[in-house]
Every structure is written in structure tokens, then in C-alpha cells.
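In the form predicted alone, a lone chain appears below as C-alpha cells.
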Amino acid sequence: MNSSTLSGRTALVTGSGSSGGIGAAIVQVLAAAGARVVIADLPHLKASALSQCEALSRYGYEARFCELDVGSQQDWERVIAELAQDGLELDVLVCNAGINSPSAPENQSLDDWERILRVNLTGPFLGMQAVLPSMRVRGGGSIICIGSVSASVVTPPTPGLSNAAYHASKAGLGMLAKTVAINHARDGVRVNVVAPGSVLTPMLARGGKGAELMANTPMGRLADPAEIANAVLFLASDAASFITASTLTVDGGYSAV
């Protein structure tokens, strides 16, 4: 894909402050495609995010950090206002922030359940609400949600644990994306989902289940974060100009077996 495919556009990626993760890979790929990138994450990841910005600037890419709790409507309003003050309006929104806290369904606390849904589902809802007015006025934009094959496939259970809240949040995210996509199709706003399978990130490595996940993936390996980022780039670009309300599954065949 042409290196200037997103030239002149501004993209915000939530949950992208931590190096080595899917969010950071998305930031790098979008910046290399010519986009001005906004790394949006929680305050404790500011140092890591600023380090990413410095690294990108050395290649001539434009990047900045914004503190953002995706579950806070006030935070979304503040970030959009701060960008507008600098003459920036979002052409691309990537809802990447996500969390999980496996627990047996009967033991999972209501606080845990609500915290996972707040980040994984309410966060994208608030993000869409924040950017849609500007995108509509300006004739369009691209919103990409990072879903999961867990939206439709229940992963093999670990005794005493379950990803019930995570599965529910990702399934809800898929329907949220489709609903917003259909409502704003004629406004030029495209909304799609990238659904990764198992991705080789620091979080997964710490979990120690890499070998098991590789064995359950027909391609026999885990995805590199850049492979998820390239799918996001495609959906953000004009190459996907007639694609909306769709889910692009990037899972090495996992969900097909």
C-alpha cells in the first residue's frame, strides 16, 4: 500500500500507550502511511507513549499523546476539544483499548463485569459519539473497532475461569459497530471491526499460554501485532471505501475450526 495513503489525515488510537502491543503497532503503521497520529491512553502510560512519539518523530512522523480514560465522557470531550484548538479533527478513530479479567462466571464481581464492559464496549460508544458530529459535517471518516474472535467463538475454558465478560463485550462491540455503520452509511462514515485471534503481545507472553494457542491455530503460530495493524490500515484507507458494517477476521484460521 502506498506510503502516503493517509497523508493529511489525523488518526486517534485508544489504548496505544504501551509499547509492544497491538495499539502501538497500529500507531506505527498509520504514521508510516502518512497520518498524524494521536496516542491516547491512561496517565500512567504517558512516559511510554512519549517515548513512542519521540521515536516516530525521528522518522519525520507527526505524533502526540493525549491522556484519555475511554470510559469517561468528559475525557472524550476534553480530548476532542484540545485537538480542535490545534486545528485537528479526526478522520480515523481506532477503538483499540480493551481489558480482561478471567473469573468463573458465578464468582465474577459486578465491579469486574462493569469495568470490562466500561472499557471494551462503553469506551467505543463514547468515542463514536465524540467524533461522529465532526465526521458527518466534514463528509466522512473511518472508525475501526478492535474486536476479537471471542465475539463468536468461546475459547477453551480454564478450570475455574471464564472470559464471560470479555466475550460479551466483544460481541456487543460488533453489533454496536454495525448499528452505527448503517445509521451513518450515507454520511460517508464507515465503521468496521478487526477481529484478531491470538496475537504475540507482552500481555499474552506473560500469560504463558502461547504454545496452547499456537496448537489451536491452523497456521501454527500467533499473529504479529503488525499483522493486525495492517488490517486496520486497509480499513482506514480509501482502498476500503465501499466496506462498512463488516468484520475482518485476522486469526490464522482459528475461528474456522
Ligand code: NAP
Contents of the next structure:
Amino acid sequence: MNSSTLSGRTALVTGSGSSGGIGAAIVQVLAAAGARVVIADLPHLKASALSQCEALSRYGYEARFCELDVGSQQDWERVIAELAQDGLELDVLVCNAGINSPSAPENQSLDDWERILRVNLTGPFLGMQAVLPSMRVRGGGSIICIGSVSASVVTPPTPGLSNAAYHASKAGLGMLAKTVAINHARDGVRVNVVAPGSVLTPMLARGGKGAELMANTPMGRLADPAEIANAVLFLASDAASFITASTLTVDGGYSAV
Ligand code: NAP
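Could the form predicted together with this ligand be shown next, to go alongside the form predicted alone?
Let us now look at the entire complex, which starts with that chain.
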């Protein structure tokens, strides 16, 4: 991969406004590979996103910010229309935005359950609906969903808590990605999942289980967000031209034991 791997392509990464998150690392790696990047996140992350855009432009990379709540169909339509007004259509969509809120299933409010499903599962569904028509017309594109090893293994429970909604959302995301990949395999649109293990980000820090997750990871450490971003770059690039409906696990061996 080099600075022209994604040259001439436009990539939007959801949930990429917060510095230190996986999304911000993906934006940096895609921009360094030559993509025009769109940082999409909630309005309160605008300042952080704009400072990322400034930093990227100092390296000569092209980056812009769009306000986007991934759970809002109206937001998706507005963002796609705004980009189209500037002559931009997406070649790469990275569905990265995700939330978690551990709670014992019997105590979890319906609102909380629906909020997690809306961001982690409905968000990618709406994103795919928004970008597929133009990707099909233009003969292809790459959609990458940030799943999780939580799609297939249950992370060690904290007494009284569980991540049931998170696990369910990430498992559902895997089948959403596979189904859309198969439906559009002949349109040149590839859809894949990157499934991280434990990554050192604000989300993981909030969970307070970093040391335990590190101990349970065969490689004995957490991932750096850039290690997830590099897997995304591979799937976004032509080097992955025959890869669709697949999951690339990036977990230091966590899910194998
Ligand atoms: P993060 O630092 O919390 O970043 C997630 C981003 O998504 C934040 O900027 C967040 O904004 C944003 N977001 C939340 N709701 C949104 C919405 N409705 N619309 C648009 N953006 C929204 O988390 P991360 O650790 O980088 O996680 C990124 C992805 O990797 C997630 O899908 C996560 O499930 C997955 N993942 C993470 C790990 C890990 O160990 N960190 C492991 C496996 C998978 P707010 O800050 O306002 O919430």
C-alpha cells in the first residue's frame, strides 16, 4: 500500500470525529493512501473533527467534516446530497460508529436496547441504502463495517452486567454485511467486516476492563487503532478485489482460544 493506493477515491468514515478512536485512525490511514476523506460524526464532535481536517490538510490530504447521526435516514440523505453538490460520490463507506452500554438484560430499558441497535445495526443499514444506488451505477465500491469479536464470542461478564445488546448488534451486522455483499456481488460492490478484539480507545477505557482484556488476549496487549485501520485500508483497496462477504478478524488471537 502506498500514497496512491486510493488515489482519486472518496471515503466516508462514520463516527470518526473523536480523536483517539478507531474512526480517526481509519481516516488518517485512508487519507495517507490518497483518498479524499469525509469525517462524519455527531454535531458535538465538530471541533475535534475540524482539527483533524486541519492536521490532515497540513500533510496535503483532502478532508472534510459532515454532521451525521448514523441512525437518521434524513441525515444520510442530506450528507449524500451535500457531497453530490460538490461533485463527490462515495467509493468507500466505513461504518465505524458504535456504542455500548453494559446492562443486565433483565434490567436494560427498551430505550437503551433500541439506542444501541439503532447506532450499531440500523446505522450501517441506512448507510448502505444511502450509498448503494450510486456505487451500483458507477460500477462498484467497497463497504467496510467495523464489527467486533463480540459478534461471535461473549466477552467475560462483569457480575450483574452484560453486553447483550452490543453482542446482538454486532452479530446482526455480520449477517447484514454478508447479505448485502451477496445481493450486490455482481455490481462490483464489495461488503466486508473488520472484527477487532480489544483496541485502546475511549470506548474501551470507559468500560474499565482493559487490563482483563489484555490478559485474555494471546498476544498479551491491546490493539493500536492503526492496526484496525490497516485492515480497513486493505479491504478498501484493489488488493482485496476478490474479497466480499468476509470477516477479517484483528484480535491478537482473542477469539481463537
Ligand atoms: P469511540 O472512540 O467511542 O468512537 C465511536 C464514535 O462513534 C464516537 O465518535 C461516537 O460519538 C460516534 N457515535 C456514537 N453514536 C453515533 C451516531 N448516532 N452517529 C454517528 N456517530 C456516532 O469507539 P471506538 O472504540 O473507536 O469504536 C469504533 C468502532 O469499533 C465501534 O463500532 C466499536 O463497536 C468497534 N469496536 C471497538 C473495540 C474497542 O476495543 N475499542 C473493539 C471491537 C469493536 P460519541 O463519542 O458522542 O459517542
